[in-house]
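Given as structure tokens, the chain that follows is alone and in the form predicted on its own.
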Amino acid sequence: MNKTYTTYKHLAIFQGKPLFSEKLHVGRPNIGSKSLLFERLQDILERRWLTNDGPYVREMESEISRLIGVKHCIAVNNATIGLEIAARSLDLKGEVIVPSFTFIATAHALQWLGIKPIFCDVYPKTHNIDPRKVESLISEKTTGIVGVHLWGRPCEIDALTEIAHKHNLKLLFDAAHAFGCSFKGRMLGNFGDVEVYSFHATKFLNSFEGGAIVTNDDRIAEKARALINFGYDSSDNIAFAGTNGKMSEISAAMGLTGLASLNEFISVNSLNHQTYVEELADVPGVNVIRYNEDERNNYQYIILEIDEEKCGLTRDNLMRILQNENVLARRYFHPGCHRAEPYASDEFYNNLYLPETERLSASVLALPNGTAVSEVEIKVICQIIRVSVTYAKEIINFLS
């Protein structure tokens, strides 16, 4: 660091060196016992069993059952080709109902599969899928439901549940942030029909690049394990047309070093999550989103909903502040999936208004969490923010 923040109020973010010297990201990867990952590499490659259902990828599936207390797991090598894999797999068609307000591959790996969205708007309090709403979008071509566990916080699982009984609909939900999350005491991934987890290098816990199919059903885990090696139910009889949706070897070691060090990793970030709270916890306009401490987090994301009349600066405004400082801070979902390509194009959704959607994408911001950065380092960028709230005038005066 360069100069300390009380000279701040002097608007010294925009000028000299940036605070930190070294870009904090969100999302940074959690690494894990490098010496462990480094003796599975080592052994991989003696082995030279490189991929195709390999031993650490069946450990790695073998212990999320365990943890997770699920039936099934499937490991794949990236949750959009999981998410993909398990609408084929309950045979999802015509048109399926899910959020906007979630990262944009929940909605592509539909539309690459020849399913259209139909957007619905979020619960303000929870960013999640409104079930209130759900029920006046469901149309003769309707075959599922898809719930976002956003934040790693569960959505509202009875009430998605009970619409998709009473229409006969598939329900799936996309877990890619609710890796060791719980709802009602069970672990999420125990829900739905099937669910998605993400194990990308930006979630807390990662294998690179992956994710994983994890259902207690036996038809839809027999089909989506043919589906990710081309559509073989047996060593030489293929049964449909499948893809390769395989996990390597290589990732499956690091998600196992991953797993062994996830207890760490949860600590890390709840104990980051609480410093951010307190740190904010005055800062009109600012509001931190909070967990159910009754249920298990992974308390990953950071998330701030700024509410520009009562802090004095936009969302966009605070970002380039810290953006200035080397604080990589990201909008989180922006814009809306209905107002992203190829859909904001389509005459389909033209009209469409989604409010509580358009609020979020404009007020919701992301900040560093992870063993990557320190409490000390959070704190600062907690005065980054104090101190912008308290000079936003100026600041604008500046900005404009």
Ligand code: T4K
Second form
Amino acid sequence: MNKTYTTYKHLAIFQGKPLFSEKLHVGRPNIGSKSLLFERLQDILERRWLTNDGPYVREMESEISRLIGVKHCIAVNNATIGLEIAARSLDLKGEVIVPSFTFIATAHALQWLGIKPIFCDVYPKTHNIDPRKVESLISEKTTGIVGVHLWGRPCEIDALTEIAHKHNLKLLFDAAHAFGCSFKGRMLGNFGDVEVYSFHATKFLNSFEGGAIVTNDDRIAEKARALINFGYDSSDNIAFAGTNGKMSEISAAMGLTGLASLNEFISVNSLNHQTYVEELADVPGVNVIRYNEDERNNYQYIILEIDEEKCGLTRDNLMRILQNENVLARRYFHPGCHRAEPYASDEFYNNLYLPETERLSASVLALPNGTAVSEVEIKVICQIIRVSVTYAKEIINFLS
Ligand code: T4K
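So the form predicted on its own is up there; where is the form predicted together with the ligand?
Once more the chain from above appears, this time first in line as the rest of the complex follows.
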């Protein structure tokens, strides 16, 4: 890739030839030191201890507890299972209030347990569950609230905590995006009754697949630890019906390798974010979401909000233009959960209209970030966006 665009006629939607010869993905994993990883893999094989509370899993759990300042960390094989186990540890049932603007796993984890997700709208500024709307959704069947720290930006934790206390509800945070982020100087992972991280390949910290349940509550931790291991308690008795949520040693080896490079990941992500913000600053209708610089952030998500009226292009048009250039921008998260199955055809949700969720799920676009994308590539991506917006009319004429 050694050229850039100055006019719309150069765009691949006109020319057919993408500017980038290799695909640029959203969610390209951060790897860290390959040699450290290979050493650990060697250890695992020599030790012949592959899973079930192995030494690397324990090391990863204690390293995370230390970094986050949280009492208990229970590594799991993915965050969806983590959410299910967290919900079981809290004895959630009946109805649980959850934002609709999130990855579908947040809702499905509840649904899978026979709990009815009650979809709440989000606050336009933060994209997170709107506490002002939560209270009106509480019924006799409500047992809990799930907040999602979307893009790693904290929910309105104080307001949600107050509502949960007032109505005697459990508070669970889906912190899938929020490893390494803080709220009022304290690391996310310490709030509500329990929080759940994701360490999926696409996340800031990855363990191939994986996640962690974190809590400062001894009882919840004890229950969660038994639940990930078929229900076996610490005295080797089968206390209740559990599942298999255990993280394997190979995943922990990857997680520990990433943990050793966290500062590098943060500084790369932060510089990338800054480049996007600067390069797109004067492009009308294209707004890069910001992070609160008084807090710790992982800057993992580059999220654009596209204002069609100002930029002349819909989010989907812009995505199509970028994808033609091999920039695989993603519609995170489209549609809102309440518009996805099984909820969309469940008559319980028939009349549900969540204006902010509808707006955001039609206007938000995620762009590549992380250690796999270079500053030059980011500048070119921004140039493609700039040219597309400048020549929006010509492009729309061509597309229609
Ligand atoms: N809560 C929230 C708020 C979440 O966002 C998620 C997951 C969860 C809960 C559940 O966490 P886990 O159970 O997964 O631990 C991906 C991920 O699979 C999912 O973990 C993530 N959120 C979600 C936002 O994104 P897809 O359907 O977008 O995945 P896919 O395969 O299309 O990959 C996404 C992009 O990443 C592509 O551009 C390709 C790239 N990629 C992906 C993988 C797996 C790579 O470059 N390398 C890879 O190894 O769901």
